[in-house]
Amino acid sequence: MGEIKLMKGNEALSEAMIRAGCDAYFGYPITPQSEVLEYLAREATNRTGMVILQAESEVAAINMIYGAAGCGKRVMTTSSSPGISLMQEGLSYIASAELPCVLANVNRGGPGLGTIQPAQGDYNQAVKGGGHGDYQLLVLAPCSVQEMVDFVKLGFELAEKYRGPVMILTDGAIGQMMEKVELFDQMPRKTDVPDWATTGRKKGQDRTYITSLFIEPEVMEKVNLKLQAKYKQMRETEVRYQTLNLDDAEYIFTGYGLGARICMKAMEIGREKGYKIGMIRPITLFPFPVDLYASIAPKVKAILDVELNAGQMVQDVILSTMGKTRVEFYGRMGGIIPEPEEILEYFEKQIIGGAK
């Protein structure tokens, strides 16, 4: 068993990159993230050599996090929904080059500046490419703090996998609470460099190029095809979700990240006044558990699909289940949290109330 500890989300998922021999994190601050960037000028450098540097602003750490990406060096970033936008353009560069990295969005309120609270409008522009061309992000989505420090550590590993950036997709209230978390043990820091990183040309060796401009036509398609076909490795191999009570169910909840939480004790309430429901939790958001919502929605009567948002994992749960039943939608905005008292009675007047 690992070290045991009391931790703020932020603050756990700082540890996690340490512990992960992280090599760099570039950043800025900002409102609900900040905590990452000051665990590590407290912790990192003196304990694994770790280099931590706030930029002068996100489009600037996400480009910094290019260029070190580029040497085959472990980084990472995390940001804030309007931080998080300033970052597209680069995270395009980067998943057109084919490098690795991790990075969070601890996600606050919106549009605009918006508010400090928690909420989960970022979702569309994780899943769908939030930046411009043919590019995925693979999108894993914590419900509890205990899960911030698990993904970073896998975050990076399927970041290498595919060499491609992986988006850590959480929210203010998960980044702000406390929970019991199991730290993994201190991993060393990679001494040795992948043969596609530019570390300076050696004598006999050839040059090694990395970039995301490629003029001819021919060429920008084979990259995307190369791109297309990592993404359709991830969505047959790397789907994760979590299910509660689907032997049984007549109806179903979903959501993700602390929607999820939300949804469990709603569905944990309901059964204790006899409504059959069951759980789903997509872990990864992309690739998303398509065939899952396809096979279970012929057998349930309905599927509420709870959001800190207007509505927008609810269209790939609805594409999934192709109109095999009905999928209705409940959201709250603008940091308001919805409570699970809430997502029943919705349930009972809208699901149970219209059936009749």
Given for the second form:
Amino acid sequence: MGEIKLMKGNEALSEAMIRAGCDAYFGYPITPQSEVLEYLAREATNRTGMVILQAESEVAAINMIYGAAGCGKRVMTTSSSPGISLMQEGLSYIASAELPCVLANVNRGGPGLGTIQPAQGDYNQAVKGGGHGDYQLLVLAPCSVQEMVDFVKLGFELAEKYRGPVMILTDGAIGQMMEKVELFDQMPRKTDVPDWATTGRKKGQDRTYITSLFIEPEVMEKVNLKLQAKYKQMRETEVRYQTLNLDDAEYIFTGYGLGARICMKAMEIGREKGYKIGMIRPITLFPFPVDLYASIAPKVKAILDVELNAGQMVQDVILSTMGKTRVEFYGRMGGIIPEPEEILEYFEKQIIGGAK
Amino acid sequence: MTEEIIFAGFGGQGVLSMGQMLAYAGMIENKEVCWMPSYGPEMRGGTANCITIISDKMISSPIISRFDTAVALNQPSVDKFESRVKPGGTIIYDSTNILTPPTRTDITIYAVPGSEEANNLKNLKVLNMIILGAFVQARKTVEPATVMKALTSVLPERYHHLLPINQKAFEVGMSHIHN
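Take the protein just shown as the form predicted on its own and give its structure as the form predicted in complex with the partner chain.
Then the entire complex follows, led off by the chain already shown.
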């Protein structure tokens, strides 16, 4: 058993970064994730020699990630919504150049500069591609401080397996709250670099070259086909989710991250009142658990999707269920967090009371 | 057993550390714990609160609106959270500071003259330990000894000379609850 600690989500994420043998972190402070840079500045370099650099902006940070990842280093950055928006161009380049890296978005309320309170308004940006071109991020959505730790390690594994950017999509509440976590043991820093890394031409070898510029359409299409083949493989092998009480479920509550935690409480209160409610929590938002929703849809009377936004993941739920069940949505926006009781109230009014 | 608690008061009264200490103690006793602070502008001088949940089983939502116990260190906190205590629940409040006490009859109400006792101890900063002592005695969520163990772990060593006064404050708080 690993070391047990009481930690804030942001601190746990940072500690996991150090323990995963991350070589460098480039970032720019923004609430509600400023603890990441603070924690790393205090802890990281002395312990593993990891490079911690506060960039002059998020645009610079993501391009430092691009450069360091191109040298075959294990690198990560974090930010919150407005900062993540600034990184979108870089992410598109990194996806095109096929470089592994992990980034975390500690989502706050938007649009615009918005508010520092937790929100989930960046689902579409993370899952549907906030930058230009046909690329995908592999998106992991932690719902606990423990998963903030676990998904950093998993994120690096997946980023390196698929040679592409992985996003941890979390939010201000999970970043700020404290829970008990079990930490994995310190992993060594990587010493070998992949053969594609630009670390200088070795004798008798070709030059390594990293770019996202492919002027010839025929070449560009080939790059695209290769990316799409990777995304297909992710859809086939990397779908992750959690389910609760599906066996006797007549209704399903669904949500991701913090939204899912609140749904679980609403489900508990609902079950005490006699409603047979089950729960689906996607852990990978891309790839989305399409088959799970498709198979559960004909067996239940309705699915209630709850998010801290205007209804973004619900579009994927609707696509996955293909009209085989009723899909309802409840959400709050702008940093307001829905209470478990109000979710159940909506469920009773719209789904139980308003049954077709 | 699941205990859902809100600690609330002015920023600077040590409200967030109270909840954190309880969560830490719960962790030492191998319980599931969750601590959710209010953060943002209200942290800078206004009202501050945190939700602490201690449970034998997995904790679902870290953010809740009904509480088993509300611990209030100022008037706005009583006004805001009295109605959010579950029937049969508990309010513990600092009766030195709070002039309009809670009035509900379906909950247990403990008035603890925390600020007055802190004044007697000649250290106003131990108010939170006094009230935490009262909480632990009233609710028995964790063992009193575990809280002191938690404080010893959380407090940097250079402040360990403050442990005795905190221990004393904690015991004074406990002595105000007769259940």
